[in-house]
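Below, in structure tokens: the form predicted alone, a single chain.
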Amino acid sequence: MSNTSNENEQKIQSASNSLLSKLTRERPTLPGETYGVPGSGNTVLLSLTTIAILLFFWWLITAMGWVKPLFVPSPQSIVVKFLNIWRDGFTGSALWVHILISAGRVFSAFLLACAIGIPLGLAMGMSPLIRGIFDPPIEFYRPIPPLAYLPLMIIWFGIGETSKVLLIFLSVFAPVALGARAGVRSAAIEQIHAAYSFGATRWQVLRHVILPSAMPEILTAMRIGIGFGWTTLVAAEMVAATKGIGYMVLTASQFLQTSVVIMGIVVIAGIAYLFDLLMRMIERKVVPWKGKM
């Protein structure tokens, strides 16, 4: 009797182990894929499920009245507020005008930071002289919050567009420059020696060996930098702004219009996410070898 019960327990344990192994086993590697790449796999369904669950809990909390609408408006009220502002505008300007002005500030600062930061970062990675000159000031101001030097921007450059764009530029510049500098170290020394042995010049080595090796780091730094740019937008539009998504959020917060505040945050997050998807697509085109070597 005891032997029979032991056999049954072993069969149940074996069946559970088999089921667990089937659930946790990864799919077979397809032809052309790299075996065992960490983090590989499609996560779209999981991401959509996570968003749906979060929206459900948000709706449940507001529908049950556990939190006052002043603090957490319902998702449907956010949608209604978005449609109203899209139709009627905010403080006399259409919503798309606010979006275009904020996007113009962020992307102009981003392009300027890339135009200066990427060449400077490459130069810092290749030249000890350049690194010794520019590394201390960049590392000095990099951890300082933008709000800390916002008063200086106003004193030096006034309350016009220059101070706003420059504030965003400074938040983007440091990660882009440091990412480009770190990318130089991604180039294999064997490839550099091989290029020199074939008679390549220093510029050719930079163009054909170092820059392609550094591109994954540079593109990642650009994605991080544009994120810092959007987080600095609200601070930049505190300076005598009359239009912009950050201005809209700040103005609404002063009148306790929580639904407008959350709507503005969602709009900023949506634009930033769409640009991040664009950067990922560019990354797949420009550096298709990333994660496969």
Second form
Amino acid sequence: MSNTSNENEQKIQSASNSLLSKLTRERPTLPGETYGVPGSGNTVLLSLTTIAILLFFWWLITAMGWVKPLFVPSPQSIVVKFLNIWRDGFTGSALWVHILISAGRVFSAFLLACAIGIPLGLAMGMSPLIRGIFDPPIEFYRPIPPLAYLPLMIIWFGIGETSKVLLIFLSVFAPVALGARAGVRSAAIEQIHAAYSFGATRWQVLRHVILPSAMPEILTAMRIGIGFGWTTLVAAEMVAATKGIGYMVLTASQFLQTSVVIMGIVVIAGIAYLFDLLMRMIERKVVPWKGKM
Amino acid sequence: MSLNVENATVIYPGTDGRPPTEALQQINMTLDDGDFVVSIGASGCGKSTLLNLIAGFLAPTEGQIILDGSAVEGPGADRSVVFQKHALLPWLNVLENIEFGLMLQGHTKEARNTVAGRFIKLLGLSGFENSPVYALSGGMQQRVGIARALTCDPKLLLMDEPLGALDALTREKAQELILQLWHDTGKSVFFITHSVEEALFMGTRLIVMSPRPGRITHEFDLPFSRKFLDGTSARSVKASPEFIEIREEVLAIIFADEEAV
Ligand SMILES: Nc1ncnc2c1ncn2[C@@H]1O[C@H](COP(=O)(O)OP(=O)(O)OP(=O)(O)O)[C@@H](O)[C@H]1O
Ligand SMILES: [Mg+2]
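Same protein, the form predicted in complex with its partner chain this time rather than the form predicted alone?
Next comes the full complex, this chain leading.
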């Protein structure tokens, strides 16, 4: 009896040992990986554990009645709320309509910001003329919180879709443009010189050296940019919206429906996270060479 | 092909209160068809600066560079550069890297493939056409760089320490390969190295440079590459008494410079 419990203890200890050492020890990498790349390694297990622990504490404080459901509803009630709204809709529109409307606003703003921001950022990196012209306005508006210029947007562009998409567009545009601008510096001077010594034109150098080598930074900037887009969504749907996840969250908060608020937040986070996973997949496909040369 | 560097002086402006650097002072040099000129000297004596002048990346503060009768004004396809590192494009595979120059010059896919195929064979890269360049060994990457420089049939090959990052064995093999290519293609070469042995073995002419200000202090005509191409083995060329004698002489010059710094 004492023997087996001892053995069990040992097993547990060795298991925790190996987990600990797995996390702390520097092992040689497998072929095809690079040793000593800072921060390399798989984090799925750790992340899942963190999520589980957070959920557990959330459940614990609500189940024990330490806080009122008005402030923190239980995780189960959020799921129930989600199912209810999925079935019955919210203020007359189905949940997926709210999701689609919001996603449409964010993604159209995002695409527009990329379509204008990436070429402009590249141009700013390549030409002192264009940098000189566009640097002050972008740097000026970039640190201003979107809520601060929301009233202006509404005064200028009305309460329709334009001002909503434009607000999100502005929050995505700056990081994307600045990322593309910084990416121009990624190419090694030897790569650029090599192209010129083959008689390349400035345009060819841009197209065949600068742009491909800037791809990793551009993709990172796009990931950061769309993050800003989701952050701005709620602000964009504050005024005169009748549909959208941000609208749902704001309306629910006015009626103290905390569980709907949290549910909306989780939905936004979920979509944003899925899109980020997609972007990372694209990154692996488009720039498999990132950091390798 | 004939290249004349005439009284070239390069002064880098001083920044942040540091004094300006006279990287090259009154350099005169000629390079004729089929020459293999090697430049050697203490670190910072202006070798790369001289190469950048010839390549057209840098304009001289004074003097001029004359290539086939006209002044060099910027880089051009008649002078290809092989860099020490960082010059391949990791988003292209081996074949695409080698074809890069031809692609920029607008050659058709077939024409590119024919030319690139020749150099792939010549440099022993067969079978790696579709490999990503970052998965190659350093020596292979360097061979890709050399193949790429050769595809556009330049009159003059400029090499800035192309073998500096290689191990001894790969390096010796690469030296023989470059000599063979030079012999077979009849190109002119300007070659920078830190290895005295490599300099003496490869060049038809050696220019020894000295720092602060950078200038050419000695020149040697060299017979050793011819001997190798006539069939003497590389090691026995490098072990011959004449070779060792001149090697020690050059080493003494360079060491004296290093100590003067
Ligand atoms: N862009 C620059 N700005 C200012 N000074 C420079 C610049 N490039 C080179 N120098 C200076 O010019 C001198 C010659 O440099 P260069 O790179 O030509 O030397 P090198 O002979 O190639 O040296 P190494 O053998 O170490 O490569 C050095 O003193 C260096 O500090
Ligand atoms: Mg150098």
